[in-house]
Structure formats: structure tokens, C-alpha cells
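Only one chain comes next, encoded as C-alpha cells, the form predicted on its own.
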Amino acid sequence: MKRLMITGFAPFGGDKINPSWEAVSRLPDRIGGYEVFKCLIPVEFGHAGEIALEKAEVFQPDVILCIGQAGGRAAVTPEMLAVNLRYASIPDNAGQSPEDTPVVPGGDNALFATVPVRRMASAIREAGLPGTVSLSAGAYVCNDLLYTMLYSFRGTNVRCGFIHLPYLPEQAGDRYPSLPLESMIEALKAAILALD
């Protein structure tokens, strides 16, 4: 059986919950041909990637799939790439507010996800849920984590990707699009089943 490490983030920006960890923590321990290892990751530039790499050293995954929150989006969005850029419109949970600094000094400007992004988005839609490819993971901690994973595992057989989730209804109110937690869980399962 293959091994999947899937990460979710702690709450940030004043929120008391983060849909990424709410969904990840409720996934079953086996999905398709994968044994699933779940990790809670801090919303902190640099530290998020360090924690994920430490967990990967323990779990020895075949695939690393990181999950985050993208408030305002209406769909579950697998990310096509990560950029070598840190920019914080709000401070992270450690109070850091980088402005246009690299994730990895001297690293590639951008790195493409090594999971089947378009197939995963299609699988989410085929499950009857909103799914679309995103071309940008932004420049906040989500992107920081994805770039760190892709850079650290380049040239290996470990595949890495990232999926953004919308707000949960209790976060969104009437102001933003949202998706129920059960739908997010089903979308993540569909995406995982599309990995191979």
C-alpha cells in the first residue's frame, strides 16, 4: 500500500477554525490504495515547511498533499504551481509579514505540482462538487509550504501538490461563497482517488 501524507493548517487571521484541518482530520485512514497520515501545520512562513519535512521524514510518503483555505473561492481548487515568493497581506501566526522575499534564495522562480492537477479537479467535478484548477497558490503560507515541498523533493519519486478549500458556511455568512464540511471531505477523497 502506498503512503499519503496530507496536511491541514491551523486557524489564522482571526478565524477560530480552518476548513483545511477540519476536513483533513476527518478523512479515513485509508483511501483507495493509500494509507493516510494526517498532519496539522502552523500558519507560519518557513516553520510550516520545516514541520512538514520533519513529518515526511517519519512517514516516508509516496505523495504529499497539502490542504489550505482560500476564503472567497467558490470551488475546491488543486494548485498548478508554487512561486518562489513570500508576501503577507496579513501577518502569519508568528507575526511575520515578509514583503517579496524568496522562499528559497536562488531557487527556481516557480515549480509545478507533481500530482495530476487537472485530473484531480475533474474527479472533484465528477463527484458532483465544485472543482477547478487554480494557477496560483498566492504568496502566503500555503504557497510557501507548497514551494518548500516541491523544492525539497525535486528529483525524487515523492509527488507533491496542494488543494485550496473555500470557507465553511459558518465562516462565510452571507458575504462569501462556502462549502459544507462533508462536501469538502468528499472532494478531497475524490482528488486522492485520482492520484493514480
Contents of the next structure:
4 protein chains.
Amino acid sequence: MKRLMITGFAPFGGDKINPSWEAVSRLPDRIGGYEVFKCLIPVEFGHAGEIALEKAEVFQPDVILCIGQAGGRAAVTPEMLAVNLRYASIPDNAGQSPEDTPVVPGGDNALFATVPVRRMASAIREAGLPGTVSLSAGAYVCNDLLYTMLYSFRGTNVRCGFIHLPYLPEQAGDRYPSLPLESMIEALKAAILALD
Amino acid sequence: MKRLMITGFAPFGGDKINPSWEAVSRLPDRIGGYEVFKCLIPVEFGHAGEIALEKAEVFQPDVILCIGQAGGRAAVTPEMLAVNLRYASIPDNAGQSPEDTPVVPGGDNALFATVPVRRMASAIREAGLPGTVSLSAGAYVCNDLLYTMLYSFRGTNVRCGFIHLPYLPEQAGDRYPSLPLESMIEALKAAILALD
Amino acid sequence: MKRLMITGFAPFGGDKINPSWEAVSRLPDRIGGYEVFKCLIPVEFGHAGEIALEKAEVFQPDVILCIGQAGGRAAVTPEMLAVNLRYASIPDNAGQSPEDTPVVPGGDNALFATVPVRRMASAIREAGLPGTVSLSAGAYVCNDLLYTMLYSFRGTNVRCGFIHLPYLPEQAGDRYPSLPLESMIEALKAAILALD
Amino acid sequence: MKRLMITGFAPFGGDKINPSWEAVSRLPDRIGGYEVFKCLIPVEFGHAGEIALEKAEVFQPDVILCIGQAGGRAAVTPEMLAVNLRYASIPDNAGQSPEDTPVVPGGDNALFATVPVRRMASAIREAGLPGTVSLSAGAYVCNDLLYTMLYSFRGTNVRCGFIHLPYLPEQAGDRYPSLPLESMIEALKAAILALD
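Now show me the form predicted together with another copy of the chain; what you just gave was the form predicted on its own.
The next block holds the full complex; its first chain is the one shown before.
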């Protein structure tokens, strides 16, 4: 049985919940051929990646899938790549506001996800759920975490990816798209089953 | 046991499915204290209301709830009112394109829904689904049907309402919000349970 | 020369500016065949209409055009009608939060604008600007004002209408559509020239 | 006097106009300290960059600024980077539909724009227009062109950037944000004046 480490984020930016951890924490412990290890990650540049790497040291995963919130998006969006860039329009939970600094000084400008992004998005849609590939994970802590994972596990057999979730209905108010929690959970399961 | 007639629309405007009938046709035959009668309504000004009135003659419902598609909306939206206005930016399925003509010549400018619209939207949200009250059912066949029902059953005990659904994920493409079919069905159930 | 009274609103809901008054206050004093009288209206249910009626008593306008902000809309939107309904999701500037109370007890459920709404929207588009007809002015103070004007001048020769404006770019942040101030001013001029 | 080459695209995907060329072709021949050379580029993977490079051979520009259409966006968006990826959800004007192939085999995964992207976006906002930085130029011909320019002029003094424009009002219909042509022209001027 293969080992999947899946991460969710704590709330940030004034929100009281983060759909990523709400969904991740409710996943079953086995999905398809994967044993599932869940961990909660702080919304802090740098520290997010450190915690994830510590957990990976313990779990020894075959695949690392990080999940985050992208308020305003209308679909579950597997990310194609991470960029070597940090920029915060609001401070992270440690009060950091980097402005166009690199995640890894001297690292590649961008790293492509090593999970099958197109197939994961297709699998989400085939489950009757909204799923599209995204070409930008932003420059906030989500991107920071994905870049750090891809950089740290480059040249290894550990595959890394990221999936952004829309708002939950309770966060969305009148103006933003949202997706029910149950649908998010189903979308993540579909994406995991498409890993291989 | 009370009697609920619930209607869904046929596809229109180039779409191959209409989420309203997809969801309505999958509802159970009993929901709370209601026996549920489902019927499919054509997307045709005038004819929509005629068919619904014929069905109501047969079913003798206590409540008539009409369901329609509002592509681009991000939530399930119970409608507060219908206006005495027909306007088509695309022809209906009979080729009609009225331009600011009345539904009922001499009728009230608008009629308020006689179901508990705010309570229905709250119930949808309490079920973890996106639900907001809408103040406009448009001026297309959806509004035509709601106006016709409210006008025909004014001064009676038959209560009438309308709920618009977002696109299904398969209709939404990259740019529009959508809601999975299962969530639409749950939202309709929640709204029906809030009727009284 | 005919007389046009045009109103804009004060800021509300935490915003520091209201595009309606920003645009209205910059209009010239003559537009086509109209002498233009501008007035600033408070964002308060009831009081908005009272102030507008006092001003109309002084200006003796042939046409009253009220302008308001509809944050989130992507176009300049002449309103087709007002409904006899007050509902506030945020308190008005006097702290009032009505919940589904009428503007005028016993008044018509809705009143149609008495300016040429479709023609105004077309004129805006012909000027190369985004303009579409709206079927709902909401249930907040904008609708309150339009309903009050239409109700007060029903059966007279005074024609009344309402146009909603999008956010200004400085209000819109990353997620909302907006329109530059100069374009708003041009859109209002185009709509006024389409009055007759 | 410095030399600016600015490019716009031909229409594609069923549209009859492309706001990028509409705006570019109407720019003056001098803006600030720049002599402005305009050229029209085909919407074809590969060929777009070839034509631009031929023109640059002739114009010998100090700065190359490419402009494109991003239908659905609400602001004028200077692009932060280009990715080494081609993907077409609709065929280009030569019928090509690449699926996750590189722009330059063996090239960097991404290249950062060499114009002052944040300053350009600020300048657009200071002009009262909607301007935000974008972290993705997509994977269609716009990105293809920007990547090709950045790759071809890496290690030289020629700086390269890309700005995406929203729809024009006539393209936007009811559902999409748009910006008037005059505002696009003003936004491009503001961005050019912010180059240095």
C-alpha cells in the first residue's frame, strides 16, 4: 500500500475556518491504494514548508498533496506549477509580508507539479464536480508550500502537488462562488484516485 | 399529507440539459409532510404556465414550487417576486422573442411569492449549501411561469414559489460558478422542509 | 429648455466614496436639451425620498434621474422597476435595518420606471461603454428612492428613473469589476441624451 | 529617445475584434521618452514569436511590450512571468492545439518579465483605472509570445513585458467585466510612462 501525505491549512485573513483543513480532516484513512496521513499546516511563509518537511520525514510518503483555499474561485483546481516568488497582499499568520522575494534564493523560477494535474482535474469533473487546472497557485503561502515541496523532493520518487478549494458556502456571502464541504471531500477523493 | 407540485424546465438556449429537471426528477416522492408531484415544463412563454395550470388541475396541490436554471448565479436562489414583463434576449423554444410585453395585460406590476422565501434560503444555508434570496426572476420564461402561477392562484390557499439553480459543473466551463447535482437535490429538499 | 434633476448618494457601508455622487457632481450644467440640477441624497430609508421630494419642489424638474452604486456589477445599469420592499443586509447611514417592510404601505407591489430604460442602455453601449438593463434595483435605499419618486409622481408628467454604477477602480480591489470615473460620466451623459 | 516596440494581437476564438490591437493601433507615436513602434501579431503558437522577433530586428527596441486579450478579467493586468508551456483549450488561428508541450524544449520552466510590473500596475491605478499584477499569462499564444521574447532577449539590455486587457464593452455581453477602449489606451500610456 502506497503512502499519501495530505495537508490542510489553518484559517487566515480574518476567516474562522479554512475549507482545506475542513475537507482534509474528514477524509478516510484509506483511499484506493493509498494509506492517508493528514496534517495541519500553519499559514506562515517558510514555516509552512518546514512543518510539512518534518511531517514527511515521519510519514515517508510516496505522494504529498497539499490543499489550500482560493477564495473567489468557482472550481476545485489542481495547480500546474509553483513559482519562486513570495508576495503577500495581506500579512501571513506570523505577520510577514514579503514583497517579491524568492522562496529559495537561486532556485528555478518555477517548478512543475509532479502529480498528473490534467488527469486529476478530469477525474473531478467525471465525478460531477467542478474541476479545472490552474496555472497559478498565487505568491502567498500556498505557492510557498508547493514550491518548497517540489524543490525539496526534486530528483526523488516523491511526487508533489497542490489543489486549491473554493470558499465554503458559509464563507461566500452573496457575491462569491462556493462549494459544499461534502463536494470538496468527494473532489479530493476523485483526485487522489486519479494519482495513478 | 399535504400535496406539493414541483416543476422543472426542459433544456434551452443550446444547452443539452437543464439542472432544474435533472434535480426535480431525482427528488423522492415524499419530503417531510409533503407528497411530491413532479412535472416537466416547456421553455415557452405562455405555454409554460398553461401546462403547469393543467397539471395543477390534476394534482390539486397545496404548494406549487417551480424550479429553473439561472446560469451564472453562484447560489440556489428562492425568488421574492415575479414581474408582469416578458423580455427575451434569446428566443424561447417556440421561437418567441417578446420585448417588454406583459405576462397578463392589466395584471399587477409584480406579485410576491407566497412561500416563505427568506426561511427557505436560510434552510439551504443551514444545510451547508449556498442559498440566497433573489429579487429578480428575470423576464424570461421562469418569471413568466411564476407570475402566471401567482396570478392564477391569488386569493386562494395555494401557495406558489420559484427557485433558481446555478449551472451544473458540466455546463459551467472555466468561467462560471456551478453546483453539483447532489447538492442541488439537497438544497431543494431543505427548501421544501422549510415550507412550513 | 427642459429641467433634469439628477441625484447621487453619499458613501455608505464603510466605503469612503460613492461613485454616484463622484460622477453626478462632475456633470456639466447643460446636457443636450436639459438644464441639469444636481443634489446629494443621504443613504437612509425614507429620508432619501423626503430630501429628493423637497429638492424636486424647488427645481420643478421634467425628469428625475437618481444614480446609485451597485458594487459588483460590471456595467452601468438603468433600472426597469422599483419594488415596494425594504430590506437591509447592512444598516443604512441612520442605523435602520428594515426586514421586508413596504416602502409605501398599500402601494403597488412594483412600479416601472417612466424613462426609456432600453434606449438609455443602448445609448450607453453605442458610446462604447458597458450598459445593460437591470430588472432589480435591490431592496436597499436605492430602490427605496426610486419607488418613492415613481409613487409620488405617478399620474403626472414628471418622469423618473434610476441608474446603478459599478465600483470605481479604487474601490474594486482584485476581485470586482469597476469602471473609471470618466467613463461613468460619459455613460450618464449618453443616457441623458437618450431621454428623448 | 528610447525605442518601444508594442504589439497587439489579431482577433481569435470567434471574436471579430481584439482589444489589444484596437488599443495599440490608437497609441500615439511618442509616449514620454519613448518612440513607439506598433505591430500586429498573429494568434499562432510559434509564429507569433517569429514575427515579433523579425520586427524587433528591424525596430531595434529598448523595450518590447506585448499586449493581449484576457476575456473575463476585470482589470488591466501586467504579467509577472511566462511559463515554458503550451496548452490550447481552443485551436489557435493556424489550427494548432498543443497539449502541455514546451515553448522552448530545455528552456527554464518560467521566465520573469524584465519590466517593472508592480510599478506599471500602480501607475494604472493612479490614473484612476483598474490595474493589478497577474501571476499567470495562461498557456495560450499570449504566454507563448512573452516566453519567446524573454527567452530570446535573456542576458541582453532589451526588456520585455506583457499586459493583458479585459474585454471591450461590445464583447462582454451581460456577464463579463469590460473596459472602454479609451480607458485601455490611457492604461497602456500610464504603464509605458512607468517603464522608467
